[in-house]
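To begin, one chain is listed below as structure tokens, in the form predicted alone.
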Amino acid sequence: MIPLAHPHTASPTADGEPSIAIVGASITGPTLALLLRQAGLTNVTVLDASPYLHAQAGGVIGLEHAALDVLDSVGVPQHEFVPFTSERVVAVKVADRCDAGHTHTFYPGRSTAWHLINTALLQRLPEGWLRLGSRVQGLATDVDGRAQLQIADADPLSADLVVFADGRRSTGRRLLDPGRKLRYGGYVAWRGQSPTVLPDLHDYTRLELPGAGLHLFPILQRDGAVVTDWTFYLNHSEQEFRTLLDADPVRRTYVLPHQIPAQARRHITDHARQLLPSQASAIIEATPSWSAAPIVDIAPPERMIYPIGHRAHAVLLGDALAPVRPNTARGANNGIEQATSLAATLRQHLRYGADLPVALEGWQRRNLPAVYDALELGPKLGATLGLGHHPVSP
């Protein structure tokens, strides 16, 4: 790191409280910020590159009981972000566009949607903690040996601890662990929210067929209307993805509605008509705005913590550390669990003088195995559904 002169922000508080910068305001970042506030830390800044709140809609997220309890503890009640309390998961085998049999299981938690949980979290951030439109471009050390974030069109920000929770295409991972590159997993999650709702849709429902799958979830809107949040998983070669969306799947890991051309919508709608029961394909056709997310894999990380200068640290959390496949239902859960134990580590440092580097090493040692397990599980689960590059082993 190259030392830079004259850091813009203030030093740690007089009582020794570390200053903390969190990059990313999706789920893991705001959760960590609220946990830090609960732990008594007040010198916290949350940065996000987007200039707007809640720009992304849709995307069902499963939160296990441990993660739900964390959100309860920081004052985010379930009724704000859990639209339906059913724990049932209905799996429907589809053959020749017909229902070939149901199985029912139960998820040990609740399902939500990204925009619901993101809104509930950001509304509770203390005033002045959130800085939108702050795109981090680099990381260096200042003249005091602290980490210094270089921000586009703004003064740099210095901190004792920088936490990168900035998603699958993490700037933090690019800066701290550039050797681990994303790999395209061979299929895409097309998704949206449809005004068409099946009359008997009360649970999280999966329609399963080789090489594809449609996930449906009812969401109660603030105006009382119910919509169907859907995700249509479909195999695509890398070349097909490039042809449909004029993009590289490991560079454009989230495709916004305006980036999906009409020809791509027609192509996916045609597949839906060919593969799905008519009522299910009608849900997709009736959706005015789509998004898409190519599924990506990554090599397991060797570490989560990086020393910066002689007194600061940077860490990677959640998808910034290692994006896992959505089939595992572990992405948000991993991030929240990592944030919870990181906040506990910092609380021990602040209240009882625990040696911070030693405590962070212990935090890293406890959390990495769960990341390894989820990275290994994702391709296996995808393969059982005929999704992605990884065939089922004999």
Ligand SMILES: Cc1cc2nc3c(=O)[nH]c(=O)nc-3n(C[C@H](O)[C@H](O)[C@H](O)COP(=O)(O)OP(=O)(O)OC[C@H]3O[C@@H](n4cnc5c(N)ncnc54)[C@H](O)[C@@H]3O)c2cc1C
The other form holds:
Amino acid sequence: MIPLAHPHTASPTADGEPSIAIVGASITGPTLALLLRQAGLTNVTVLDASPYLHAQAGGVIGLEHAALDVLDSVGVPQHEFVPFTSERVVAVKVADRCDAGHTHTFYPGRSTAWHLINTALLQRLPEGWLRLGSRVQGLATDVDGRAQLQIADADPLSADLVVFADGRRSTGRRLLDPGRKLRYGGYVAWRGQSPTVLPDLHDYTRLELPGAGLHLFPILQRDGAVVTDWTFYLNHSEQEFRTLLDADPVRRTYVLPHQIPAQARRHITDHARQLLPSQASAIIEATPSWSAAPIVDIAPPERMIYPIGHRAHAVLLGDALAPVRPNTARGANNGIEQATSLAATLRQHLRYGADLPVALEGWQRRNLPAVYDALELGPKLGATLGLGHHPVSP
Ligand SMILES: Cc1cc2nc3c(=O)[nH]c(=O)nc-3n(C[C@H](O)[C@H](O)[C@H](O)COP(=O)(O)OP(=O)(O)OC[C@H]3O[C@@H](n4cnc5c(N)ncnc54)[C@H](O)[C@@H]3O)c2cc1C
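Okay, that's the form predicted alone, but what's the structure of the form predicted in complex with the named molecule?
Next comes the full complex, and the chain you just saw is listed first.
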């Protein structure tokens, strides 16, 4: 059990409903906001640095049934963000650029795309809750002992509870837990959406070969067109990453299309041609705009809650708490599960006067083991696929 520094000092119920500031409007943050609305909380603000949101992490994202059910319960029905309902995962062994045998398994959930789920969530936020273009830079306490967020080019915002759901390069984590730094995991997820659609691509399909892997799934774009979403995992040394992208993999954890030089594209396309069946490499080649995410690891967190001043708290959620490797397909699922039980904790506090620090401590104790499991699983799965550095110890 991780004791809180001031277990009985926060008393938001004395002032009525606690005010909550959520930093990050991708998946974890807006899911929490909708759960809080359902729990009866009305004083909620969701901040995001980007004026226009775009996927920082996954494109296609697998959500397990528990996470799908949570979204359903807050009024985000599955049909809105799951256009293709196959639960089958086809794994294709590739040898000498040929299909050397298939196996298939079933995923206990459905695949969605980041833009579909993000749009469905943000559309449902109550008016006035979302503040885009608000980059949080610092955290202090105000004169009343509440947490105070410092926001670039805007007035500070005070809250009883600050929730950092601000992703892999979390400002919250840097402020609250500065010792836990990201480490490059040794491979990169190159990503894109190709206009080339294979007529027989209905299932989540993984082409597997040592040191690389291509994942394919059809998705629906905002304009209604079906495209092939692909992720090409490829091993790169840190030096190679720097040479290809002129950046540090733990600082540029999301590489935007304009940050990918033509020569890096050529290099990756050459690899695709050498490694993959021609139909698969053609999908990559036909893609006009690419992005990339270097895979990063982090030491397991010891806590999720931090007392701020004498009456407030800050918490870390989702990728802000711990980015896990995409092979685990757990990042978004973890964020949604943590948000769900945090909202339940706040509901108990609001409705029945549960002691908030004690309830938060219970929430933390229940959630940390799942994070440890996912952090441990990532490098293990990477090793079986020949991807990245492994095993990774804290
Ligand atoms: C290739 C790939 C495939 C994946 N597949 C899966 C999968 O199948 N299943 C799964 O569960 N997960 C998957 N993931 C992981 C999943 O995408 C992430 O775990 C998930 O997006 C994390 O959501 P989040 O809301 O916590 O953070 P993010 O999506 O990273 O969002 C953070 C938000 O915070 C904002 N922000 C950042 N800093 C600030 C600041 N200072 N002030 C204000 N706002 C800020 C950003 O603009 C962003 O909108 C995959 C990831 C990758 C890379």
